[in-house]
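The chain below stands alone and is given in structure tokens; this is the form predicted alone.
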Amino acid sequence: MSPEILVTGGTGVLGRQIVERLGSAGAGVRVMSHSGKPGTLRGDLLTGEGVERAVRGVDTIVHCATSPFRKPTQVDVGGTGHLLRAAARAGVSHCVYISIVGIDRASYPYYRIKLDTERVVEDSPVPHTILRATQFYDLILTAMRFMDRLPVMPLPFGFLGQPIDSGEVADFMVELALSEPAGRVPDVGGPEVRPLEDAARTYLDVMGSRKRIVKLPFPGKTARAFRSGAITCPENRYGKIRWEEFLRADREANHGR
């Protein structure tokens, strides 16, 4: 009997992936969104309503949900209680959560509220697998059309990233889904390790523009991090997709845009 799984956050840029990747697999596959999107269940993680009804019956909780602009303590931290308070009770055997890379040594306002989350999870009684990535190549990509938009793009000088082809995590998370509960996994990056300003350089090449970065001197504890390589993991480099080939699949699949 295949195993019925909950994604929440299931329309997001993971999620959705997650989602189409446990369907094919041939598990019985259920959405909980705040929106109530057609197709998915309404479920709002702020007040509790609907969680319940959404875990019922449910084997496995593959938890991709948060809220990183709008009241994220709650939704993050508050939410995932609600969730996990009703997955205890409903006798649900397995909850995958997915984390970020680095939380634990940048001091991001949001990172903190990643950890305090990943706390809940590990204090519940519903056994749980965590896993750490770093950030998602359709981020950066967002972050890089946004600058290309004013007349010179202005970067953080010397920020390390490890960005990762999200559908790569997609398949790992579902792996985790359709396996034991694991605790905390090793965590995941992509391929490179490298400056903003290179994965900059790279993205106006492909997009066949002459646009100057300009570099810029950030203070504070959080800036030193990120130039550290804090929110990297170099000794696991998981994905294979390169950065360069993201950016070419996307132009292409976009007709140029």
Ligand SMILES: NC(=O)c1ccc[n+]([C@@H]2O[C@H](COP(=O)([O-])OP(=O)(O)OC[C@H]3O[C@@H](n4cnc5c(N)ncnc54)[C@H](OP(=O)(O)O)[C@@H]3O)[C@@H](O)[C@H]2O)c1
Given for the second form:
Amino acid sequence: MSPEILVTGGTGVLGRQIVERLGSAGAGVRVMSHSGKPGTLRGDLLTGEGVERAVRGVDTIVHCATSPFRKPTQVDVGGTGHLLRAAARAGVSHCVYISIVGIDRASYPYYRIKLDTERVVEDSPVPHTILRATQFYDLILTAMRFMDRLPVMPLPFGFLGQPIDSGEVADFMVELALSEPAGRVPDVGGPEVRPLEDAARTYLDVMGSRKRIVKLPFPGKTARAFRSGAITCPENRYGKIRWEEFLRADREANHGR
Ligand SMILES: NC(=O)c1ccc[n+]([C@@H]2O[C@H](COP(=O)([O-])OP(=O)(O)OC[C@H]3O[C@@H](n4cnc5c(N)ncnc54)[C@H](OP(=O)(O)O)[C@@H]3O)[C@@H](O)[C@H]2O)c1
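The block above covers the form predicted alone; next, return the form predicted in complex with this ligand.
Okay, now the whole complex, with that chain kicking things off.
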């Protein structure tokens, strides 16, 4: 019999690609979101409303929901605790959680929240798998587009990244969801480790722009950690799709060029 899988955050960038793939793999899939989008079960990790109902009859939870800008501690840490207590009562046998590479090597507020959430997952009686991934290309592209509105592109100097295609992360998450709980599995990153300004140059080239990049020196411990490669995993180049390929595909899909 095919497993019943609940994807929290199944309306988000990563979650919706997981939902598509699980559906194609023949799993029973339900999506939980707090916005009550069509085709989803309403469940709010901030208030707990609807969570108990969403986990009833579920075998596996793929936990992608996050709220980095609105009450992140309450939603991510508190909400995950609530979700997993309900899951334990409902007899859920596996929770797959997506986290971020290097959260224990760079002290950044959202990273501390992810680390605390990992602990909640590890301490729960529900057997778990945790995958840490590097930044998704979608996120980098959003940041580039934002800065591209300015007359020059200001960027922190020397921040090393290893972004990855979110579809490739979704592939791995599905593999993990359809396997036995495995605890913390090896990190995944993209095929290229490079400074942010190089990625910006590629972005501008693909956009056909000659805009100047202004490299800003950022002081402090966190910036030092980012420059030292704290959020990369060079030994784990899981992703095959390169940044330039992603950008060209995105441009073609959105502009027909
Ligand atoms: N983006 C990256 O570069 C990156 C890299 C590595 C790991 N990750 C991790 O991957 C996961 C997914 O990231 P993403 O970029 O795909 O996120 P996203 O697009 O921002 O999606 C967030 C999801 O969380 C749901 N959500 C927000 N508040 C909620 C609440 N109170 N109750 C229930 N659901 C709520 C949203 O659903 P509704 O708004 O529809 O309710 C949405 O589906 C996160 O855990 C993130 O930390 C991200």
